[in-house]
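To begin, one chain is listed below as structure tokens, in the form predicted on its own.
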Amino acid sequence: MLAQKNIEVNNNLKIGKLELDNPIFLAPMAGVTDHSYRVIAREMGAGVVYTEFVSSNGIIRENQKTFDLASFTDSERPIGIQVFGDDHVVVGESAKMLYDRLQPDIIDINFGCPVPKVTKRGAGSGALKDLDVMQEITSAVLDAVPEIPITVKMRSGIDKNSIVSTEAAIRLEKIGVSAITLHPRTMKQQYTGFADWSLIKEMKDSVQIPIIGNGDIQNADDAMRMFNETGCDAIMIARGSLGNPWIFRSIKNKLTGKTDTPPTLSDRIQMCRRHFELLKSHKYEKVCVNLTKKHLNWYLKGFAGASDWRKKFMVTKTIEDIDKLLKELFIEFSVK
């Protein structure tokens, strides 16, 4: 492992014409990175955030739920919308519709999702089976939306015997992709095993466009190690932020040489309330309750009695139930 050194924020990071001064990105995560989550990530220090990935078929059919997943507010900028699909015509048309209606800062193409219901149709990381298809889909989006950066998030290959990430990056750079995020696990790995960061370095050394590293970043030290070992231009945080949006602040502090203070139990409990209030203002009750329970299950860990509190929240059924229980939680731990 390379010796660690101080890393400075790249104030000249450019993705296409988009200029960025913060190389810490929130990854798109299905069922997670909605408006509420993105707002919190931005408040905690994320430089760029992404929507949940959206179906190109849902977009061209003008499915309102799909458009809702892609919708955002100006306060969340810079923001990317991630789209997936297996038909280049459909993906291209959907990208054009997304740009025309929502004007995101980035459109990202998902070649990374390993979920079978996506990959079996040749979408997500399933596109890595045929780089010609991957290139065709990407070209369609580039042609449809020349106004903003088009980026790609991908895995390293289908399995350990078919690693194609570097070859794909070289091809994608040639056709005009502005940046690539590499999660160096294979499709077959899904979320098991370890991400092979050496593939991020290999990709970075093979192209001139920005490379964003993703995978196995759980804290600021991991982030520094990825920068050092791979030379990547930015990092993208996914599961490492679940129940821990402070990771963005911690990494930013590390990058800028500021003292970092871990979140206290009071901070965690206050974040439960903050997240709940955001969900209440943007979701119907049933969705709000279900999402609140999911996120509180991540927030409420690492202290005496945490499992008991999680169990209490898991049986709530209404917004009023959650509100009452949160008040009890605040009183229990003397949180103001």
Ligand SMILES: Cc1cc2nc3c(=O)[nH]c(=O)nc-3n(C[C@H](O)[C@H](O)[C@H](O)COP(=O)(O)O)c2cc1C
The other form holds:
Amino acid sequence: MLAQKNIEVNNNLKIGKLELDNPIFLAPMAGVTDHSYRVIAREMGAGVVYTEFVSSNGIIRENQKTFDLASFTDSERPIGIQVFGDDHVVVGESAKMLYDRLQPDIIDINFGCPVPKVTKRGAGSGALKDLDVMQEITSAVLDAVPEIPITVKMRSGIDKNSIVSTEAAIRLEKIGVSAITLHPRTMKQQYTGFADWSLIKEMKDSVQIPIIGNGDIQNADDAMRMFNETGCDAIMIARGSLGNPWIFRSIKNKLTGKTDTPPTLSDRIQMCRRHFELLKSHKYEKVCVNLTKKHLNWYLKGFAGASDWRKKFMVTKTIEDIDKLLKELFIEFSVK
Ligand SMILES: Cc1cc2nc3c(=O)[nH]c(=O)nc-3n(C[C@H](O)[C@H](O)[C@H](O)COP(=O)(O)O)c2cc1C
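Form predicted together with this ligand structure, per the form predicted on its own context:
Next comes the full complex, and the chain you just saw is listed first.
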């Protein structure tokens, strides 16, 4: 057990048979948690990382772009691939294809996405309208891939008058799901208001399988509060890691009682280069440039002149432009 004040955190966390190093997970984020982001998160101490959600239809049609989104390297393990879809046969088949070809450590099913394009057909959080549908999709994946843990990530319900998270957890545990992540906002809420952590506690108190608490963790203190208030087995972080992969290290340090040193400006600038190099090695130029700009916008904050540097990076067009500007940034702040 890792102990911090009155917090008892399970340091021997297991999801199914998968043993984990620590209970701090990187959340799936579409357009963000690609290979480069996941490598950095693991290096900074994330216990598990996830791909962004991938379309089960894309997988069974052998769409190369969809497979690329699900692909990973061994340095990222343990890793979960997240799938979404509305047709249980298709989702089950896609999970089997993903397992056979890529051998992830976990397959996670998305019942959380609130985007109308996804939900209107009953995928993502649309499945929370009818728990029989959710169960059917989940059973299909459990049957198709008995070899590894199958997990679910969900919202609390469609709206505040139809909260179903605890009932869903009881049903999902019965059919063999290995863990559940709860982001306790409703589909209607999208990202407004607050995540209602009391629903994480309610879920944790209702089932035996590990519950992963998610929503509104921005720093190590929030993480401690999440463990404390909900009793969850692990936590999952999405937006709090944007431009701040050090959050994983910081929480780990807090849990183990070690002193935490926040990243210096030098660390942030070096991370810009590291992230750019990782993107360069895995993406075509146009995609690499666009993604580098997006991430540098998050990294380059909170110091004098930051917004000018962000503006300069925003108008870059090529890898060479970014490379040159990064060199100038290193010189300006005497970074080695
Ligand atoms: C840019 C972005 C993309 C996301 N994509 C996914 C996704 O592909 N699958 C998923 O389950 N959740 C996705 N989410 C939701 C997050 O995983 C997480 O549940 C939510 O942001 C709440 O956690 P946070 O408060 O730590 O950000 C996404 C969130 C963001 C901000």
